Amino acid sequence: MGNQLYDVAIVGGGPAGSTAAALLGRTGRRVVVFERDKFPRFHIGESLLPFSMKAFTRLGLHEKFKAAGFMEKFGGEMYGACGEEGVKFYFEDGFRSQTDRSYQVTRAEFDKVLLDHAAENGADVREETAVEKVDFSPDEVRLHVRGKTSGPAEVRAKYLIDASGRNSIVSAMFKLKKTYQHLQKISIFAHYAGVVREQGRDGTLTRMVRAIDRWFWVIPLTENRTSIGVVLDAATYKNAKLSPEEFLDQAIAEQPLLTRRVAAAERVTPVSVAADFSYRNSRIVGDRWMLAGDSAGFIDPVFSSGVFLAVLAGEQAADALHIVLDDPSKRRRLFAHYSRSINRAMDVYLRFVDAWYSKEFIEVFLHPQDRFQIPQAVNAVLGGNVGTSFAIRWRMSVFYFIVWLQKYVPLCPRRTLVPQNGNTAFIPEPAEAIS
């Protein structure tokens, strides 16, 4: 291994990495992958976004997530924990969709399937085995690796993508890392059988529940199995001084919108905690990296982006060093063009997730007006559109104007986002929206 020069070399077997190294692999590029994991292992963000499904086509992937049992998908539900009124959406109604449904999964079964595929694609994927170093030079890339069973060597490749998460080697190499401090969140969550659901296609969304300092998740994972978490300062959380188990059972029991669901429910898994905090980096390539997946930045749990983030970037990745490994002239160009293309996606979830910490976006997102086809440019970014249609940009720009607005203008009735026994609670100020 240690005299094979590689095309590329890929630090991370997730989404980002798997998905970079079967389109590479597949082209027959000469491609390694370095997990320090064995897979499967536990990982936390089970929701996918549609615009992830032409990926998954492309990657001939939608057979084995069949074979696997992962549950489609067919949108979502926002609930105030004031009151039983709440609004679904559904991915076939986003602005211009493209695709009615994506798939609920749980990670560990998912990214197995993944890194699996990238293995039958060609790629040299080496488990349980950590990148200690990385040396650039202007000609390769060399990384120190380390095997669980095969000890230290030296491998050469013309190009890395580090997909390797939060802790991104080239990240930390660089200091390239900037925190976002008003969205320092701490995520506290676990899997039930026998929480109730809806019938049909509502029993596969996902329910997002604002509280007013804190939001829950409901995902349907299997038939019988669901992922409940809660969201909130990581402040908060630290102040309570209670135990994870002991935080969650009151999270939940404090609201009805999700008392009634888990009445008869058993938890299956013990309770987790992840800190989501948020985070970007301030240059995502240089002469011989690229950075993917969480190794580029993590924004916020809410809204399911992350694997939508690292499925799109590990593509990109994976397209631009084609071209570039047959033409290095074009690496310049087309690294800057992958750094644009996932920084804007960054940036438009960013600006959703500012949204939504406000107690605004949920009161006028419960009371949707259709005008101007707001609420269906809503939901297509809500799907993972974040592409460059102006058609969706001024409708979004409509949408957080309102946003805004509703701070000083009840254009939508005011909720208290504080649960009272289940009874609907909101401060009403009749004022007709429109958005």
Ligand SMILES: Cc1cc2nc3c(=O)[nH]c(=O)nc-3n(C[C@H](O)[C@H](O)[C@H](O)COP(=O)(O)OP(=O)(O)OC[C@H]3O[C@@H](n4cnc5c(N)ncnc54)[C@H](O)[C@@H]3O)c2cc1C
Contents of the next structure:
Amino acid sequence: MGNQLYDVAIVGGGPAGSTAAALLGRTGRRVVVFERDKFPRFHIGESLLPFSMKAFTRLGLHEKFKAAGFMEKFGGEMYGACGEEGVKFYFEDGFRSQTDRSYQVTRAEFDKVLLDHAAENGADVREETAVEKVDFSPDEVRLHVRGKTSGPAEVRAKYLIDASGRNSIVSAMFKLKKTYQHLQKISIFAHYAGVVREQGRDGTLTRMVRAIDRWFWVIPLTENRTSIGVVLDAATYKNAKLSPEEFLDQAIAEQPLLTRRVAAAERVTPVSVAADFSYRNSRIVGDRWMLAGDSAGFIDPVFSSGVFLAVLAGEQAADALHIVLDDPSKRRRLFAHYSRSINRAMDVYLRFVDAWYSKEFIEVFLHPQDRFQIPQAVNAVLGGNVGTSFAIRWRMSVFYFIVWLQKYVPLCPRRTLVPQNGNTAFIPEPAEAIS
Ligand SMILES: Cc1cc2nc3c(=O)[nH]c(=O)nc-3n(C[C@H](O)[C@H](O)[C@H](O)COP(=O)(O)OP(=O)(O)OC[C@H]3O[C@@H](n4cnc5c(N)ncnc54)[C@H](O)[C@@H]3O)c2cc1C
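Please could you give me the other form, the form predicted in complex with the named molecule, since above is the form predicted alone?
Following is the full complex, with the preceding chain placed first.
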């Protein structure tokens, strides 16, 4: 690394950091990525959104995803825990849909493909090297890094992208993090083999089961591996006084919609716990830095928006810096534009997530009325359409209005979200166990 001055230094080799590094590297910028772990390493966040497909095309990643064997996914399905039937949605039916698919991925492999791709595109990738401290001066950024084998070093760069995830180094330094008190959730999850699954395109869908005080995900990852997790208030979990294994087993056992799926399945990973508190930073750009991905903010895992937002931010940060490196006078305008764009995308999900945690959301969602293309607009947002299109915005406003009205007037059937005996749904015909 010596004393050279990099154009851009990136902290973190997750989807946000790797995306930015690949795009900057391929334009010939001197870019360095510091990743404290050695990839592949486990990470949660396995269900991707179709609105990332354009970025993957731009990055030239589809062939690599194919070679890695990532499953293509075509939509999702939502259930109320008390119900018999879920509502499926396919990405191809989304409002002005541009693609019918996305991917389900094991993040260990996915993140490695992305980071290796960044290196192949010219980025200087340093794994097992943690950034311990950064100093900013008017002209440059100094990073104090420590390699597992190479020891401490100092590195200089013109700009910094902090893509270090939930424990963002710059956010901690400037105390920018604001947590959402009403979204203090916890997730408990594991991978299973032998979970019952449909054949064909329905076997690729992400399933969600909404119960009264929690929700579950069921994400098919590979032919024989399925990710299952439960998300609930952190306080409820704490009060249960159960180990993560006991809690997950019990939570699944209480849901007939899930138990039939896992009857012959076997857990193949340890049970993990992630406190998935949602938060935003009060600023996501400074004179010499940009925050990207979880480092900028995280809005609940329910709509699988994390990797989409990380890739979007990585892409937009790289595009802005590419221009600013040639013409620093454009920095203020382009950084402000980046900040608005990423915050607006997070706003879209925040509103969606707030609605999701009301019982009325699922009552309305499970009773779709094909009027004014509102289900199609909701489908598009579920797919990652966070654009400024008026056509989507007014439809979403009507959707939120219906969800609000449902509280007072039962426009759609009421649901208890409490499992009923004899619930037979969620089992494909003919049932097939994949092991
Ligand atoms: C329970 C749960 C379920 C989720 N499910 C989904 C889902 O289905 N789909 C989805 O899209 N998203 C999901 N997410 C969100 C997703 O995990 C994240 O949004 C996504 O990984 C963000 O990518 P990133 O690149 O910003 O950060 P990360 O992927 O966290 O990458 C940050 C990297 O920075 C490195 N790093 C950190 N500090 C340093 C340092 N000081 N020096 C060097 N390196 C450092 C870390 O090792 C890490 O590799 C879920 C999240 C949770 C909590």
